[in-house]
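We begin with a single chain expressed as structure tokens, specifically the form predicted on its own.
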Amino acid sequence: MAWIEFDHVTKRFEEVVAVNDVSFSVEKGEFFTLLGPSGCGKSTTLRLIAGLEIPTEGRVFIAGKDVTFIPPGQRNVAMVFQNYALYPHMTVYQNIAYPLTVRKVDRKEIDQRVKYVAENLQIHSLLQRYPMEISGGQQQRVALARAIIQTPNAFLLDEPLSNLDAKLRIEARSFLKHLHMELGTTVVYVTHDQAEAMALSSRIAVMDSGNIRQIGTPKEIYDSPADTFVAGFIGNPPMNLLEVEIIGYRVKLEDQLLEVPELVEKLLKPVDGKVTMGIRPEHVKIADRGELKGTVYVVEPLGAEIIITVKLGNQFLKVLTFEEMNISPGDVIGLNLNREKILLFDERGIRIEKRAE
């Protein structure tokens, strides 16, 4: 049985459809991420789970119970907001204890649970300080401690790392993953950062304009994007998407021809005409006698890796390499594409499926 379930949920704000007929389920103990650009509806979806918004249409279930019209305080979920929402006039101890204090839990039990959680999150030395006296990373841990102390049905995390600097974000990301493994609690996580989503998630729902484009494991989303939106959103750098023409068993890219008989033979239906070809930058190799020729447009050294943008006629293709190369803008280079990794998308941007073997 699904632990959290959306059944054809729509949320409208006057003329704006923030969530459009969305259905999905989250299993118990899963780390489920809602990923997408700003304004795609992911935070509204999270607020619908929390009960901070009521669906215009559809139903929401938590732990098998219809909670569509049940108030937030009765849903037994813990939400961590982007700004942490700590009470500035309370100490760290009081902030963490607050959910239990309002429920009138015994003081001795509150004290034991606060100290236990603080010890596990390595903030026990901060308990008598105020939020303004601790760092952003420490505030994030306090917000998480306040959520954890409730032993909820689910943690709802709304971009909890977005206010941290790059170094702290990486540390906090590792901490969150470890924490999930330790607690085994269901997590629904909202982010626009695809690296966070890929690193943390059991499954990812990619959202755009209130719709879910694809749900899958990080590997499924990365290797087999459902459409050009997902292909272009996931990956750093994202998948190369090139306008090509299929002619028999060849791909025509600008004025160059690429033989792809293995790819065409595996397609569900014969394809002739203009389509979009997708290939990840790491699946393009620079070679002296490459099957394609292009002109180096820009070279971006990023420490361990190098991104090279190559111009092919009026289109651009990115190459990701970990090898030092004596290449400069204006050089003409050869390129080989990994045939097994090429994807094709139709005129609607939907991935053309391959025939079952």
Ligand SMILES: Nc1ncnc2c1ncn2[C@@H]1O[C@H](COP(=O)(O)OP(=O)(O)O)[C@@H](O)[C@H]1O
The other form holds:
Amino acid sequence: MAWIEFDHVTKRFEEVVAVNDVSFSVEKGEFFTLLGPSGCGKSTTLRLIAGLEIPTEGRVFIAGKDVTFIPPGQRNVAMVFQNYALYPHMTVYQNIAYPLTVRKVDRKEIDQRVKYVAENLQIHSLLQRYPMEISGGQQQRVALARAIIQTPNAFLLDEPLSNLDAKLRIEARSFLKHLHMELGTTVVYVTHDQAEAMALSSRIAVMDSGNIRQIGTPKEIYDSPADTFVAGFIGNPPMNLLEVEIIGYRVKLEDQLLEVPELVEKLLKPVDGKVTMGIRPEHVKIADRGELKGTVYVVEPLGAEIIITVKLGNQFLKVLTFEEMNISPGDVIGLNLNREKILLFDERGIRIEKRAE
Ligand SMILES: Nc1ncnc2c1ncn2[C@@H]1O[C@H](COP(=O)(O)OP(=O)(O)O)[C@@H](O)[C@H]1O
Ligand SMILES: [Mg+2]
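Okay, that one was the form predicted on its own. Can I see the form predicted together with this ligand too?
Next comes the full complex, this chain leading.
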């Protein structure tokens, strides 16, 4: 049996269905991330694992035990909330050490562990201060330190890096990943930040309005999104989604035609008519004699890479390139799409499966 298991779990708050018949399992040692926009049910899912909520329907298992009605204190999970609470009358050191102090762990070991996590989260100079005397981002790291100093069945982390500025966020992210490799403790992580999910996770569950849209490795989610929601949520910039029409072996994009026999032949079911075509910005190349023509709308240089937005009739296509180019808004340019990377989605937004290759 998996380490953490959700078996058809539904959680309703009066008329709001926060979690809708969700099933998934997390293997021991995994870094499993719940990813989705605000309000999609991530925190509720995590709180159901922690025992802070009881399912309306369904069952929750941890370490082979049905814990559906077991109180939080008996689940041996360490949780960091979105709204972490520190003990105001204790110093940062005492706050971090607290879970070990109550378990009467040896003082010297406590000291070592506090210093190790504090150093890596860059709060070691704050150990003698009180929560009121440090910033919000620092408080968040103290809360994180207090959780990761323990050795629970699982760490449940709800947007633990959300209050940190960009640079620190990326450093703390690397530390979390390193720590996970070192300790091997199961992590269930919640974020709305797709880059964070991609960087950290062994698997990601993409959620939308209480439902899981797809579960997979970061690569599976990135390369083979199950639907347009997942496709449009992952990647920066996300996948281009264009309204096109399939006519025989051709794709009609606005008033331009693209020959795609390889693509059409690989489709499981015959498609005719309107579909959505997905292509990632890095799979579009600017070329003098490109098969498509578009007008440059805006150019955004980001240092290492450049994002070029191109207008094709009434639709926009983003191109991600690492080459310096002499291109300005208003220029008409040619574009080539990497055929291997084109995905098609049906009228409901579900990816039209390709035949196994
Ligand atoms: N205690 C509660 N009472 C009523 N509605 C709630 C409660 N907790 C969450 N919800 C609702 O459930 C939905 C999912 O919330 P939540 O799990 O916090 O989403 P997320 O963490 O993805 O932003 C939202 O519509 C939210 O308003
Ligand atoms: Mg939340």
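Since this is a predicted model, take the numbers as computed values, not measurements. Rigid core (definition): largest C-alpha set, two forms, superposition within 1.5 Å. Residue numbers count along the first chain shown, from 1.
A displacement of 2 angstroms or greater separates the C-alpha positions of Arg129 between these two forms, with the rigid core held in common. Positional change of Val105 between these two forms reaches 2 Å or more at the C-alpha, relative to the superposed core. Annotation for Tyr116: C-alpha shift of 2 angstroms or more between these two forms, rigid core superposed.
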